[in-house]
Each structure stands twice: as structure tokens, then as C-alpha cells.
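Next up is one chain by itself, shown in C-alpha cells, the form predicted on its own.
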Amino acid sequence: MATYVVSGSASGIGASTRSRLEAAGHVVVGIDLHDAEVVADLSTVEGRAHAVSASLDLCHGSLDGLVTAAGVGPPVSGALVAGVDYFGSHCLLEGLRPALAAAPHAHVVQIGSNSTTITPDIPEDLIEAFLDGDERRAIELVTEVPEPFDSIIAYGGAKLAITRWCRRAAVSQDWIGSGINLNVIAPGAVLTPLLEGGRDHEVVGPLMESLPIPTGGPTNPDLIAEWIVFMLSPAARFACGSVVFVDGGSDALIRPDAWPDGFQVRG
């Protein structure tokens, strides 16, 4: 039996992931806005602080895995996206770091998005602003966006900058050096309440569905659960900061060619 974090723990993926952890017999703390063991509002400054020590309370100070699922999404404000789906991740990965180090063997997957690579004009500055752990920057740089794209690039660009981050961070000392597998799924689109508000909304839904997705149409938070699974099993531990696009085809539809880039040692 072990023990395992799962932020978003209420509804969608976290929702899933847990049902499936928990039916195996193992403890799951959730964290979430409501119907969790840890309510708090990864938004906040105060409310990650909350989530972290209670969670390390929960836990006894040895954890076996974390999933961090929390996550909002377009249309709400681009300053929440930023807040949650960045901030909220990140305070989570580094705060619980110690306990997954207490662990003989941990495994962690961050949520990515294949946002990350089909979102045009993320800004530059916005990634460095999230990896500098800037927040008041990274919120005006989202905030001089228009309604609703601010929500559309914070989306993008805070799943760029966790991806990123946990890419540096998985080959560290302080992780794998630690025993500790840090890895990211990048689902496409899932019948989850994040993209059910997206697809209600006048500009944000018909994008949305013009997303097209080569093996037949969003999937269900049930399948991407089962790959995280997966990935928090020892049989994932020769992954080491690797991004895992499930997403249906659309990431390659879109840019088949731009991935794998061959490497070039640049002057």
C-alpha cells in the first residue's frame, strides 16, 4: 500500500486517478476546493501554503507519489489560469519534494497540456516570468492579452513553463539524485469540466472544436487516469523527464515534422 498526493482530486483526471489509486488499495490525500482532505485554493499564496502542510501532515513525511491535476482553463480570467495551473503546480512539486525524498522510490507526473505546442504567440517573456517565479510579471504579461485569449495564452504558456520546469528539475540532484521519477503527461482534449466550460463559451467553444483530433474526438478522464497510473507504477522508473502526449493525433496532425529535432550544436 502507499501513499500518494493528488491535486484536482474532486472532478476530471484527479477525480479518475484517484478512483483507480484507491480501487488498488493505496491511500490517496486530495486536495481541492471542496470534497477533499485538503481544501484549499491553489490560486493563493496562503492556500498553497495550507496545501503543502497539510498534505506533508497527512502523510507523515513520506510520500510514494504525487499527481498534480489541479488545473482551470479557458474561458476564466488568464490571472487564475497563471495562478493555479503555474504557481499552484509549482508550489506543490517543491514544497513536497522532502517527503517524496522520505519515500524509497517516489514517481510524480505533472498535467501538462499538448497546449504547449499547438498555442501560436505564447510569449517568451511570459515563460521566463513563470520559470523566475514571478507571479505579479507573469499575471500584468497575461492581463495586457484581450478577453478571452488572456485565458487562452495563460492556458498555453503555464503548461509550457510547468513542462519545462519539471524537464530541468527531473534530471537534478534534488530529484532523481533523491530517487524521485518526475514526469509529465500532455493530454489533448478530455471530457473533463475544464473543457466543458471552454466549449460553452461564444469564442472560446468554436475553437475548441476546431481542434481536430485524429483518432475520433475528445477522450474521458477514465483513459488519461490509466496512464498515470501507469506512470506512477515501477515500471515507468527508466522515465526521467519525459513529456507523454496523449492526445488523440493532434500534436502530430499539426506539426509532424517539428518533433523529434535533431541535435545541433549550436555557436
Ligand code: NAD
Given for the second form:
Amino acid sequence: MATYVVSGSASGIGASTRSRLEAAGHVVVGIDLHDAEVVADLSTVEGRAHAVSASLDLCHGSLDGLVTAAGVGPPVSGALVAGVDYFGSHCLLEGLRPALAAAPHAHVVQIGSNSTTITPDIPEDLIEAFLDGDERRAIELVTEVPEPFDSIIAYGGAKLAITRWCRRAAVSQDWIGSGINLNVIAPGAVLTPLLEGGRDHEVVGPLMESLPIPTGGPTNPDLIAEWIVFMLSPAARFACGSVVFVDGGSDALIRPDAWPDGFQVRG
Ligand code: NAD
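Having seen the form predicted on its own, I'd like the form predicted in complex with nicotinamide-adenine-dinucleotide now, please.
Full complex below, order starting with the chain above.
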């Protein structure tokens, strides 16, 4: 029996992951705005601090795994997206790391998105603001973008930055050197309230509908949860800093040759 923290555990991908882990006999400490062991608002500094300290209390300082699934998406304000999708995840990754290191072998799955690679023109200075931990600057930059594109840029930017943060951290002494496998899953369109919120919007909806999905359409949260549970398992132990795209082929269709990119040695 293992203990996991799952943020965003009350709905969608997080809820489906939670029910699979519990069905397998594990203990899940959920973090969400409602219906969770830890009720916390990950968009605020106070909420993040509470989420970390209450989770550490409930897992008694040792944690076998973490899934950071809490998120919001277009068309909610870009500032809120930045606060939850980057800083809300980052605080859990940093704050719960000591408890993950205290377990014999822990696995972390950050929920990224294929928005990282298919959102055009994400400003590099926004990514830098996220990675510098400069929330004020990140919000300033996204609010310069007119609505509702502020939300789209914030979403792609936050997911790209947290993915980059995870790849840098994953290979470090603090993470794999401390026995913690850190990986990212990058889903495409998944039928959850987050996606429905976008599809109902007059501008964001048609943009989402125009996304080609070679497998035929959006998937369901249970299918993504199956991947997450696998990525939490010992079978995933050789995965370290991996970004696993499970997106029905959208990224491969739009950018077939962009990734993997060759290693260029500059003279
Ligand atoms: P969802 O709306 O079903 O679940 C998101 C959960 O996050 C909700 O329970 C919500 O209450 C919680 N949450 C939102 N704001 C919060 C806050 N401030 N503090 C604490 N909890 C908060 O959506 P989902 O699609 O299951 O999203 C899960 C993750 O998957 C998100 O990170 C999302 O960005 C990502 N994702 C979703 C899709 C998709 O198409 N649905 C695609 C790629 C990635």
C-alpha cells in the first residue's frame, strides 16, 4: 500500500487517477478547491502553502508519488492560468520533494499538455518569468495579450515552462539522485469540464474544434489515468525527464519532423 498526493483530485483526469489508485488499495491525499482531503486554492500563495503543509502532515513526511493534475484552461483569465498551472504545480513539486525523497522510491507525474508544442508564438520572456519564479512578471506579460488569447498563451506558456522545469529537475541530484522519478504526460484533447469550458466559448471553442486529431476525436480521462498509473509504477523506473505525448496524434500531424531534434554541436 502506497501513499500518493493527487492535485485536482475532484474532477477529470485527477479524479480518474485517484479512483484507480484507491481501487488498487493505495491511500490518496487529494488536493482541490472542494471535495478533497486538502481543500486549498493553488492560485494563491497562502493556498499553496496550506496545500504543502497539510499534505506533508497527512502523509506523515513520506510520499510514494505525486500527480499534479490541478489546472484551469482557456477561456479563464491568463493570470489565473499562470497562477494555477505553473505556480500551483511548482509549489507542490518543490514543497513535497523532501517527502518524496524520504520514500524508498517515488514517482512523480506532472500533467503537461500538447499545448506546449502546438500553441503558436509563446513568448520566450514569459517562459523565463515562470522559470525565474517571477509570478508578478509572468502575469504582467500574459495580461498584455488581449482576451481570450491571454488565456491561450498563458496555458501553453505555463505548461511549456513547467515541462522544461521538470526536465531540468528530473536529472538532478535532488530528484533522480534522491530516488525520485519525475516525468511529464502531455495529453491532447480530453473530455473533462476543463475542455468543455473552452468548447463552449465563442472564440476559443472554434479554435479547439479546428485541432486535428488523427485518432478521430477527444479521449476520456480514464484512458489518460491509465497512463499516469503506469508512470507511477516500478515499470516506469527507467523513465526520467520523459515527456509522454498521448494526444491522438495532433502533435505528430502538425509537427512531424520537429521532434526529436538532432543534437547540433556548435563550432
Ligand atoms: P478538470 O477541470 O476536470 O479538473 C481540474 C481540477 O483542478 C478540478 O477538480 C479543479 O477544481 C482543480 N482546480 C482548478 N483550479 C484549482 C485551484 N486554484 N486550486 C486547486 N485546485 C484547482 O480538468 P482536467 O482536464 O481533468 O485537467 C487536469 C489536468 O490535465 C490539468 O492540468 C489540465 O491542464 C491538463 N490537461 C487537460 C486536457 C484536456 O483536454 N482536458 C489536455 C491536456 C492537459
